[in-house]
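The chain that follows stands alone, in the form predicted on its own, written as structure tokens.
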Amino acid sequence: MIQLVKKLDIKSFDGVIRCVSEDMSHEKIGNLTLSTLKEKGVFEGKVGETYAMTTSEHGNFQEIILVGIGNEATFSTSKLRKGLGEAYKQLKSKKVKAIGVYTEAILSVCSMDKKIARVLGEVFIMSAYAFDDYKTDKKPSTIERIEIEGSEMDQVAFDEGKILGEANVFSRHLTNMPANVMTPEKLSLLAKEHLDQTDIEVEIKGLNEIEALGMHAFLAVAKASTNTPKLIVMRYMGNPSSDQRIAYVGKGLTYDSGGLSVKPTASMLNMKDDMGGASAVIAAMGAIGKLKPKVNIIAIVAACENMISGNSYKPGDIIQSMGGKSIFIGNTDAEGRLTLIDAVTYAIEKENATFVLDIATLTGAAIHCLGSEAAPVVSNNDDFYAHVEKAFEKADERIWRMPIFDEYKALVKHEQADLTNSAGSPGTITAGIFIGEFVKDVPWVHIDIAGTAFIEKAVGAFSKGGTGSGARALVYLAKKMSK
């Protein structure tokens, strides 16, 4: 459906996307020039800007969307992705069947041909997705093919971009599925099914095995639900001769009521997205399995629900952990960190992880820190953090490192137990430090995607709902760590 071609046959498309730079003032666009559009104040070619017009040139009725790419100083791939996503959605609403995409102007403002090729491979797959599985009156898209003129584009990078786009969409779809369907068991089955055609080994551990491992903190969170927990372990050994093993640990709360520290109704509505970290690592593993980087990745998800029953863990309880430290429960709604510490301990002790990255919709405080534009990060290792930062930059996703002061470390201690799961403000940092208590000396990065994993309004290549935050970046990290 989506392919890179050397030359477009303009007459064969009823929808056209044309990239336009600010410097193309006198070039004809239909029967107009960019300077004319600028004079009218309707389109200036600024990066990410779009403008729709209809023509009947070449004897063919066409819907044309102009996408601004700015100039050498203002161009950015994230804004290009947003503009192309908006253009696709406009053409979809006009019920076109075939879209031709003219991209030659991009290389006049940007020399990053491989990165551009990846963006073009990703963006239309990402833009086409909408969560409508439960709509009885859903209308299928009329779009049958998309051809992109890019004779100078890198085909390998373009094909990689399509795999990354598919990973993003799969992550979003897992996050969007309702919690009555997306139980821990369902998540484990979908992970196994997704990775079935790759070289990735998938092991699903049930309740008895989790108990045998001594994952007491994970089990404390899970025990109130009638849906039993699952420990999902995915192993990709792309470099078996190497002792390096990178663990991706994703928070897998398929639903979070808050437990006995119950959330208000409005705060529960989107708690199906509390497994955004799990969806990111599962989707990333699918792409890694296809791209086959020379690296060893172990992905781990401790999947469960945080519910309410007579069996619930309670504020004031003191529980144990697989890592051996006791924990005072100050709030049962600070549950994600409890599942993560046992998953991290498992990664280090049982899978011999030499690097650990955990990714989680962990704290509402993350939204207060950085809003929805970036994810706060806590790390104990400058070099590993630098690799992670570059991987997120490559995916056009923002992260920002938080400080770890001794005063913050003291907040996670408790007079009745080794640690407390509710250390107070600054909540994003203390939650990260709490997890850090279990990583020992292993290089570690914690990413809190509470603000970036879900959006309330469609924008650019993203529909309302899950964003797939982190999924593509984790693939880039795997490739980077293989070098």
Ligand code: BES
Second form
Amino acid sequence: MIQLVKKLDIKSFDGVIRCVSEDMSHEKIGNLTLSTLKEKGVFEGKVGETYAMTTSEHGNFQEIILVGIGNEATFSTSKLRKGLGEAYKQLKSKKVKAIGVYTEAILSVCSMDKKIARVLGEVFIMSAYAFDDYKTDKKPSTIERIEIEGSEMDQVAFDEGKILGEANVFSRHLTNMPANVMTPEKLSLLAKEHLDQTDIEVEIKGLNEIEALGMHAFLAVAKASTNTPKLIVMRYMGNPSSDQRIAYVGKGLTYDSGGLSVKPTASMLNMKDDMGGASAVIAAMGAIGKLKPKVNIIAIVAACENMISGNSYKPGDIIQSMGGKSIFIGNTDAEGRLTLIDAVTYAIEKENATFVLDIATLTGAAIHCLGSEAAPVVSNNDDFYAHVEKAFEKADERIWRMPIFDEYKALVKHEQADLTNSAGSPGTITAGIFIGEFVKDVPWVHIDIAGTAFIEKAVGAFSKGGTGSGARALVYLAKKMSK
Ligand code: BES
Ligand code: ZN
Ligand code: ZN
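Given the form predicted on its own, corresponding form predicted in complex with the ligand:
Okay, now the whole complex, with that chain kicking things off.
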């Protein structure tokens, strides 16, 4: 249970998180003052810094974690998240039952009161998530109650933050589930179940319907697997009188072995995560269904596995696509773009999308570009990009727009077919341009989350594995685009 309260009953907690600014000094903490800690050089209140101590000042044994928030010049909500996330994890490892959080210092260094309330709603839910479904000997958290003192905090924004935190966790959970369990069918069923309590219509199309739609590129990728593909369509019509329809298209490779252009084992290990785009859009739809913005969002996932069999598509093949362009297969590991182009064509032709956003763990090159700190973006529209950028900013996630030079556009062409699926370097941009060949003149943003969708080491509110990259931002975008 996480809630905002007017005043903390300090005696009722065995864990305390206290936000401390660099400017505070004479405040008492336990039986010390902050200036003592500063003089000793163990804690200065710098943003993101934490310091653990124990007191029995209130008659009971209390674990206290100080979280630095810096000053007006250095404060950032993303570093605050990191500090609070670390503090939560420290208290979890100390097995506390109830946490009281003092936040009054935050509003002394920043005026983003709504944003802070949202961050506080999100961050403890995000920090509490652990992927332990398959552990026989689970170590459940002892934390039962978190109370945050914040009489000036915006309750609506805080509650919204909790919904967004849950969306982040759900997205991470979908990403983390192993591919032997998370098949295309399982993903479709979980999407349906997740959206069951909302007004969102979920339609799951199987092999026959996908064939009837002429989704040849999607089918080429899917055909080697005995787990058949599913086209998952989720329709949220929050503004039925408007013609505006925003399509969220998420890459849904529940496993990517590389196909005949097989990946080495080390590169395959994380390829259950190749549906991070799908998990972001499905989780975002869950939150959109709860928050009900006045906007129409159609989310689409072309879910399949990229496997190896006698029926695999092959390097050197020339295949067709729903959009009518032929494609030379230079590499069967460049499969995501093939599933995405048919999903994008479906969104525009069959669902009348007037905006398209696709989000995908698309290229290893994205990791070379920006590492795990930001997701590269390719877009054909400045205004739509500006909205997307703001939405990601609100979620404290970074995106970075890449250029589309004419010379890059030429690289996706092929002498024997209309296009090639492996145009080469710069790999992230040419992959984006390839998808752009199918969006016609619809405003479009493509986000490559290969570097941000999962992490190898826990940090802040995140554990190792899926990060839920994009899930919260897509909810913010839906709100921004609402009328
Ligand atoms: N799913 C991978 C991209 C990826 C790599 C995601 C690492 C997350 C971490 C994608 O399908 C892929 O294999 N792309 C190839 C494309 C190339 C063959 C043109 C790549 O990036 O190497
Ligand atoms: Zn691949
Ligand atoms: Zn892939």
